[in-house]
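Consider the single chain below, provided in structure tokens and representing the form predicted on its own.
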Amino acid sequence: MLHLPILKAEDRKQVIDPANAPKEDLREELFQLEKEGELEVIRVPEPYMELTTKFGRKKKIPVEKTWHHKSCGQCGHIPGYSSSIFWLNREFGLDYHDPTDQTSCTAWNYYASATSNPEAQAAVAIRNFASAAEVGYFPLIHCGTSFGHYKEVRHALVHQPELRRKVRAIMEKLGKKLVLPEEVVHYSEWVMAMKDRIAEKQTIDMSNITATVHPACHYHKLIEEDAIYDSEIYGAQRSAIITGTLQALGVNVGDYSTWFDCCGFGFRHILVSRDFSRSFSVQRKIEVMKEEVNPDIVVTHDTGCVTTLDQSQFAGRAQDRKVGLPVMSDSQIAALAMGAHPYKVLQLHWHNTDNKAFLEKLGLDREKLWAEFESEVSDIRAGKKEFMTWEDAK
């Protein structure tokens, strides 16, 4: 592990002024392009809720009829992340679609290696949007990277006629239309929009829990005007995502000086300089959180952030660094608050950093819960069932 100096970054004063907001309304431009026959717009279905963006625009968040654009990293490394999102939808009895024909957004290729080209990247996005439109559902993006990438793709397609022409030609070969959603919506925005309904169904008291929040860079730093802010949360000078949800659940949210810093993932350097990534994650994030707040848990809302903050701590532990903070997504915390099984649904056994003390602080019988999960696994191994059903997970 590299020994980086612990630099206490000053708290960023963003001074968000609506006068500095982008003058265009991308939705209006989308609808105009639709009138001109350039593309089709997928409308946000009713019922929807509205959240306030960085410069005051009201963003529509669909409650249901959502087409879940899953994350390759979640499905491969932290499956309880996605299953918690689906669990929440089922508990509320909402109509949603889990597609079997979705492809990866390929944004990792775009951000980490730059070996692709704009029309290929945009065509992948449009193919997925078209698949959602064909079954009558609205895209809900699980991954923060996909979310940021798709916002950039949408922005480029609106402003670049030549790119639209190339992508339209690709879509014609696939037998699909060039479609773009009215809003690009991240799952954590849906969780925040549903926070009061989640709190109504809360069964686990979280008032004695303190959490620190890591806002994902690709959520609030790419097309930043589209991120959600709230005047009641840091005076609308930071993204309200996660914090708003945690506060609704009674969690105490602690502030720390390096909140603006990357989790350490950073795409290219997690591939080519992993020691730096792990060192940054431990020394600029985890250790600062422990020294300044000493929380019970770190909560974030992106695949790479959960993975890096959680999985990097083994290296810090080997170097006797101040680590040992469990890391979860907001969907996992929300589901847990409503009584979701920590192993059957949240699948916390996939996480690297020990989360036993956190569960015990919530008053949960961890050994009993683990035995219930092991029983399900034993039945599958014995051939008594093929997989764990939804009813089994309760």
Partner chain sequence: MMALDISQNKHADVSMEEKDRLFAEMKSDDRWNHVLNGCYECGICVASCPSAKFYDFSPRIIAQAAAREDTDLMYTLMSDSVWDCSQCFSCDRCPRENSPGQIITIMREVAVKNGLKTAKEALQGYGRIIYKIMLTGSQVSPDMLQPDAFPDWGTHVYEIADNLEDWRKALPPETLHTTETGWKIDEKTIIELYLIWHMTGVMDLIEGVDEGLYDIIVDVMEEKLEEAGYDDITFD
Given for the second form:
Amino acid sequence: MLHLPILKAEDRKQVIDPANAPKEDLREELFQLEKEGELEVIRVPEPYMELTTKFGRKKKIPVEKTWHHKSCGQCGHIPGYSSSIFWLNREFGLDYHDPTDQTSCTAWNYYASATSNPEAQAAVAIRNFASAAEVGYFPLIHCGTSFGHYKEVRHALVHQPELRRKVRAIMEKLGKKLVLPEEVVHYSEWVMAMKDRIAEKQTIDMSNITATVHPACHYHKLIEEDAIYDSEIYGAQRSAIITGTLQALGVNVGDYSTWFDCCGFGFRHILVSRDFSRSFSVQRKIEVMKEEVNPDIVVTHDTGCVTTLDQSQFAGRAQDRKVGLPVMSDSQIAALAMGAHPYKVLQLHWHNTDNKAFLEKLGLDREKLWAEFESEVSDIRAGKKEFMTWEDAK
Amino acid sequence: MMALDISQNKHADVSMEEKDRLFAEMKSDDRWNHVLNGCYECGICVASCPSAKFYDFSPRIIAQAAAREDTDLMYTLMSDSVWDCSQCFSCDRCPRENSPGQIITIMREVAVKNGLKTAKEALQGYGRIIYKIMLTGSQVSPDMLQPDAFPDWGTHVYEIADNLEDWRKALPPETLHTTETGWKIDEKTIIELYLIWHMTGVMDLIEGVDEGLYDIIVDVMEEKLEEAGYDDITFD
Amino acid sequence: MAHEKVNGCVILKNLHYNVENNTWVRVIDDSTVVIGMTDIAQNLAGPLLHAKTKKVGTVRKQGKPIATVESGKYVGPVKAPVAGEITKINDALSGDAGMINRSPYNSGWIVEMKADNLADELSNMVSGDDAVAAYKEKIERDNIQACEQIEGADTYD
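Mind sharing the form predicted in complex with the partner chain? What's above is the form predicted on its own.
Shown next: the complete complex, the earlier chain at its head.
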């Protein structure tokens, strides 16, 4: 009988050698096309930070001068998610732009209904990028789906001259140039690149907190070579995104067996085949996390994932399933660690699964904080002020 | 769970010429050769597929049928199977670098473009989103959080719906003080989106899928174009 | 009886209906009509959030939208049952679209139109007992569940 040595996962370290990367560095072709006059590249402004991607290529992450490409689902239904991203930028005194000249990436509709085509999707993307270039800022993408989709669009435009020609013609009719960013950067990559600076300003101790991480499919499965990896995290076998950020904040990250599974959003399923989404997320994600780790919090970095994981638990509870894990984004956790108000900034009242125990475990006086927020709302109702401002949210 | 019937000539009412034509349309897509390199039936895609766990659905069968150019089976799959896909692209871990998910995206586009009955049925719930995108520039709006819209999300939505206007004003970012749109958006931006949808044929797709939806979108947008001073827009 | 209920849905016999598009027409004189959504239509749409009508003076062909209604789960056109010009719109709807749900045949009226060819178009619509029969068939065919009570449903005349 053969006895083969059994390696533990921790011992199997992925050796990253950028010189032997199986996938190309798209930027080489991108700059080449710019030389040929085919398009213009929006360069990452300096100073920039660097993170390592799957096959060793260093990815440039802008610090500031960012154009915030907002997410439909965040702004529409979980606005504390967007607010926390802006709050982090403001706390560091960074120059950022929150545009009104921005459309949805329309990718959710595309993956759900296919009532579109590659030209339309590319034109929508380029229109947004051009808008950023016109004001001299660099696009930072808030949604995981937008991020994955824009990577695909950029890839297609670089490799398909006919598509480029069509999109350029459409842009001309709108008085815009065909521009593409040097990097497609997700906000969670910015948060991770800033993690040590965030940890420096941390005022809330999170060492008694255990979290599970859920990475968005469209973040690390689409154009896989572009996701962030780290040899010190999961032996570079899985993306380091979110986990790296949480570890810097002192959070214990618990591992669970369905880490790679989708959350079950489904794009069309979340609206029209909802039994699938809520069943999948409860049975394959939440119950497994609860059983194997029993975390205080589930942290993810995409709109659809927060929505599906958070909202599905109600149906789970109604069926006596083992659920009840609050869900937040990495930007909300990072902001909270730096002392952001859980209701004025994180806007946790839009979330569904009960997060009171989590806030109390952090030593926060939840009732007092809620009263502070309610007082703002009362002032608005009484006509004493029109809106709650960033000043009020301090 | 509804079983997927992949028996030969299941859609006998559709001619082989038509099935061949539709397959040729899929194959002529620029992406086809990038997303299909031949399938050796390892099943890694099925193992990672969330839809495969709850539906009688298999990315492997789709990649196989596509690689073998079985136009009859591809028609059946386009009609009866592709809408189960969650478009998560977990199947992109295929060792042959196929993307069954993207093959499905192409198949869906062909189904929508050709007005397949099951495509229209699959899209009935999506008229709302398409309307939102056109009118507000974003795919959802705060005022969609209503008890009748998401009943299985529980009673929390009542509290949100009751407090919506004031809670939206209690948001620090200035662009989010909205209830009918996700964020404050320029009129010019929405018009540019409409022009893109016209120039790329998306408006024609919408007309083919849902005429009523097409009418109300065109109505509103033609008014906006007039107000913005666009006189004669010709689309080639 | 001036009205009948099918599956709890009220159908007023003195109105004319385009059953397929679920709109009703109340004849004022030989070219003027008031238009609205039926009880079934408001029930299917759910509690309405917005009802936006076209402007006064808009000319419409039959079947084209004279208003757009939006609920938590649905958005769609109210299709003109007759061709003509919009002469009046129900201003109250912009502040309270729910009026259509509560009173689809009275205070929830949508527009008034001057019809091009009323006599002809009416002959393509159903009224009275014919309307009730047509709706019974539609309700069965489309498997429409019971309607919820609308304002004054017991006192329609």
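On a predicted model such as this, the values are computed, not experimentally measured, just so you know. We call the rigid core whatever largest set of C-alpha positions still superposes within 1.5 Å between the two forms. Numbering follows the first chain given and starts at 1.
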Any CA movement of 2 Å or more for Ala21 between the two forms, core superposed?
yes
